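Here you get one chain, nothing else, as structure tokens; it is the form predicted alone.
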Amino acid sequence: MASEKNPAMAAATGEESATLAAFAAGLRYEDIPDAVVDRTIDFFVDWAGSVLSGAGQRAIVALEKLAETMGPSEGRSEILVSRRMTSPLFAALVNAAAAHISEQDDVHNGSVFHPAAVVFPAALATAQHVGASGRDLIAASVAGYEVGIRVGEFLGRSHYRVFHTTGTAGTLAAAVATGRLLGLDAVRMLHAIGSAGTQAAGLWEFLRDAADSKQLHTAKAAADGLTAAFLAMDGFTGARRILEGRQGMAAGMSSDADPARLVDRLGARWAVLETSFKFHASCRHTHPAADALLGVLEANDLSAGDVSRIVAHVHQGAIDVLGPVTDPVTVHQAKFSMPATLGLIATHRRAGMAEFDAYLGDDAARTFLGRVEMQLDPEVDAAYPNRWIGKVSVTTASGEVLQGRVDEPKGDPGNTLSRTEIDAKARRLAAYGRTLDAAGIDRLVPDLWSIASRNEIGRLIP
């Protein structure tokens, strides 16, 4: 039983899942503060760029082929990377995978969850299918963010050691966003959450094999959440206490679940505003150290040859996720390597898409595989996951040890990207994927910024 493993679960009322369902079903666009609407649009533009950057990448091509083989050849929902129209299920599946492969999608620190990768694919596909407005899309997406983030926080650090939270909590986030667009009432929304939770999955073991599972996690989270909501619309029932119940998600997936996190200030605390953009094209666990290293290099005018050793002082979550990757054999696996990321920062002062693409043949950057190590830091670990502090110790060729620190990595709410920077990032990523030429990108991006004003979503890319 969850309460036997974790005394905090004894405080569960048994109504947490129902409270989340009622909040999501009842959320109106008019209830959402302007700042939350604006930030959700920011994340939507950022997400679209990430999706388009996935075009042509092998794992995404495989999922596109699956959609072409198994899904309908026409429909009202759009696969952005191929510009094909299909059913909501297969559009959500491919768009969610594509959003996550470049490691440029957003992240909420406290839940260690990437909301955009699972919320927007399900919401967009459903909105296009039912002819919803831009305001409906935004309200549904906010509901998905708020519920998914709270579920991730609820499941806690023990969950994240084994489970990829974006795959697990993300299934419920996608269900809620879809359910809001389908007009589910609180009872049917609860059934959607129950059916989503029983499907939730995603394990970190893939990192050891450089496997494609991370993209499958987001693909299935979006598609399975969408499935749960469409089933609930037609009367299909789900567990009413899938989160807090005696044999629910907490019981099977966590030893430190905190039920209070599920209903934390619903409608008053807007977790969307706590969500961060990604600056570097790598796992977010590398970003604090990358920013700290960049600060040391710039402050002391150091080149890669001046650096003999780097110690990244990190939280345990970084060790759990990045530790298994010792010698990256693919570009995507390199994005989960602290030595690879810091090696690129040291040699190029950037760790972007182009730098990672060239990494396997970049002898200068690869020499840092033997010069970088991670060490657990009590201060950094105590602050995590609410704060992701970056600390590095850099030993120079002359033997001097220099310290670097950042308290808010680039992209965090207190060090966020401006709309100009978001726009530029989305355009770069769209150009990287080559689905659109420069003129097509110039047409698309302004339309993304004005998404809330659409009376009907329709196609994004005609």
The other form holds:
2 protein chains.
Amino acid sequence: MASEKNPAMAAATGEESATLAAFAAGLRYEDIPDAVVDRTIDFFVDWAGSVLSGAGQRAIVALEKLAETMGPSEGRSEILVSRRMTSPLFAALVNAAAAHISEQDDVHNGSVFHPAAVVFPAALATAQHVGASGRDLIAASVAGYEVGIRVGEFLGRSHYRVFHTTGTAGTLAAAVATGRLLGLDAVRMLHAIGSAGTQAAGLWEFLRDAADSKQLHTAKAAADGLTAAFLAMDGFTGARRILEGRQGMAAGMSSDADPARLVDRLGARWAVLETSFKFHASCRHTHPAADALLGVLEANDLSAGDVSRIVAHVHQGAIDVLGPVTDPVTVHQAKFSMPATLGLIATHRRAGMAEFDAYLGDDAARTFLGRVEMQLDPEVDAAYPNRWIGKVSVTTASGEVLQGRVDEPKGDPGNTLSRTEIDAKARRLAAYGRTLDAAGIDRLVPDLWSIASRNEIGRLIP
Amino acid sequence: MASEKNPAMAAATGEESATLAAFAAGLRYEDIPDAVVDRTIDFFVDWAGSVLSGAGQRAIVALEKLAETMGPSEGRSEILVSRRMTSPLFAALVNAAAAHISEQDDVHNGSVFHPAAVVFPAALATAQHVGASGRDLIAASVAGYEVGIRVGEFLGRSHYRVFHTTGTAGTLAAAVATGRLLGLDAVRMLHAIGSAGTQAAGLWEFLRDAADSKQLHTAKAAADGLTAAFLAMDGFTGARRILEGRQGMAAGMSSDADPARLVDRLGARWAVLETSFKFHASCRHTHPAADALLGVLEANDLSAGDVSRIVAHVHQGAIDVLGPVTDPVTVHQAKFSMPATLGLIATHRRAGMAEFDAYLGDDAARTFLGRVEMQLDPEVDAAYPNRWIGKVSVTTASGEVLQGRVDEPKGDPGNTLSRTEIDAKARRLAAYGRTLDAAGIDRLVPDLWSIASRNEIGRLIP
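Could you please show the structure of the form predicted together with a further copy of the same chain, as a counterpart to the form predicted alone just displayed?
And the full complex, kicking off with our chain again.
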């Protein structure tokens, strides 16, 4: 709440929200470069795998039950994990929660924002509801990515210290994607953004308790953003400067907001292309160190027994998010533990879904709980969030100290996943969730890759 | 976001949220003093009138349409304005929006929080859904008032400068009221509070644009709090220290939070009894000055033509909320304008629903737009928010300056409405909304007064 003392906010023109709304409403599919379309399809496939991996997990089952109690039992929008049809709001709600629970969904480094988890649930549910085409779905999703990422960058590091940016910025991203599919003009799109921003929420406090809020945040971001856009379609109005205004999001929820980020090269810079896939099944803040450790282990042919101590040299954001988790007692909490993640890498050279699922009984990996620490590193911290550098110091059993480093963790744009890797990852995740058998997955995945060519989206899993 | 520099937060025990949850879960109807029960019934009657007054208003119609698109078309919970049955979530959503649009719903001074608008919608919808009794409804509502008011006091003045406390604290109040009716124990009630707090949202930015967000805030607070409690019933977990924790609500949304307020004399002090009725149909921040002006006019037998200038001596909160409204262009915005409200008082000696509805074409009242100003007053500001002192300086046409003052505006506990006045106000508001004809109102209002004696709540308007 210290934005009054933030000189960047004094430079706000007061037109930033309106400019974003006009960009989102006016974006034409034809104007989106092919590489952006292709990458959006990559993320859509990757996202569907993440959603299906969430089937049967306790928090998702609770949200499905909420959808049954509160929502209609028919409709044109699809809850992927339960294959139930309902209204767009509840399909978006459940799919968004499911997308985020396995910690395998994509992330944009500079904004520390997970776009797929909030954009695609709202876009897919609305596209199914209105009978939109695959091209409409893609254009809507691109608009959601571009707006949500810029909102996350705008809110800045001070915001992320307390607020889960995917919950807050995600509400606006979902509103924009939904608004596109409802055909909102620039005026109504701005109302949708206003109504989304005034609902934006999500606090990190749950991390200490391994609570289910992370899934609630994506669920609500998707559902609330969708709500904002449907309301705007019917003439419901919102604040015109919800982002940059004197009693708006930055004023209430950031002390280093930078309004110039909101309108940074709209239509020229494509933030979709800056977005990263997740390779390890853990919080993204663990990935740079995990990759650096993997490099040390492989280069020196070390086994777990050869490693006596690991220091991960990290940015402050990693300490803020991972620091509260001192003794992980759930699988999901282990994914927010640097010692757990590095312990799995040291023990198995992998930190995937299966390794985390077995972690609580994995005595070999758990011995690292007391042997891994995080230290703030000035170089890593200065580069963050634009670059996520990984640095580790590994002390061997013989007392030697080995340094490891990666400049782009696996999955980043410069070290990305191939379509073959994305396809395999999506299939693995879908199989993990058990909504579909192998034949069902074989039918679904090619359909996901060809989503842009559909004349009408319809059901993904008929 | 400056709570680290707030010494009061350093005194947090970390048990405040848990203590509140235990109080809310453990409160027995038998332990609630009769005066508190009676006053809660007063507020329930007053609230029902406010809800019905919202029928047909544009923002409410848009939310009803959302409920039709997204929610089920049958259920045990009642949307009062449209007499439609649906699930608890959508009944709470629409009733909460409708309750707040006429600016006639109750307010607690110290927390600057409107309890009825968020507590009763969630409580009624859930009570109808589960078949609860009138006594259950009352006990749940009392718990909601007591918790929500303390949360609002805790978040403090810095929070209210940017955040609409009824939207934020209201989410927790609604969660508690709902949780009671679902029979949550203290552990699950704490999960409900955690899931509510991490959804808490609502920014004042909309005031500048006369946007519809104020109704969205109460709608979402009721619906989101209700969601949190239903999820908790099914085992969905939340942060245990969402209020006082290091990445909780105070850390993100306040710089003067005081954790001692959260647990202030639970079960001994009844905040219900400190809650005020609204008499004028405008933002509560206008009421002290309106009453002070009325006193000057009556004592000196002045007509509008005798008044050349009015200075309202106010607290900073009034300037924060009313200051952005410089030229009201909608009826609702006029209710957030000190010049509009005092112009109506000067012209008609009333500022009720009818006067505001006619305001945009009321040239006599509008001449005061340029003749009323607010000035920060140290005495008024120091007393706020515990006491809402009204002070005005009225310059007459002859150049005389008359001082007016009230220490308790009409509707405050020391200057409250009688049951006759409450009954008449509720009937006036219900008639305004036109959901019911005169006979329907005659049937409904006695049923509202006897709500506590119902064995099962059922429909209010069969």
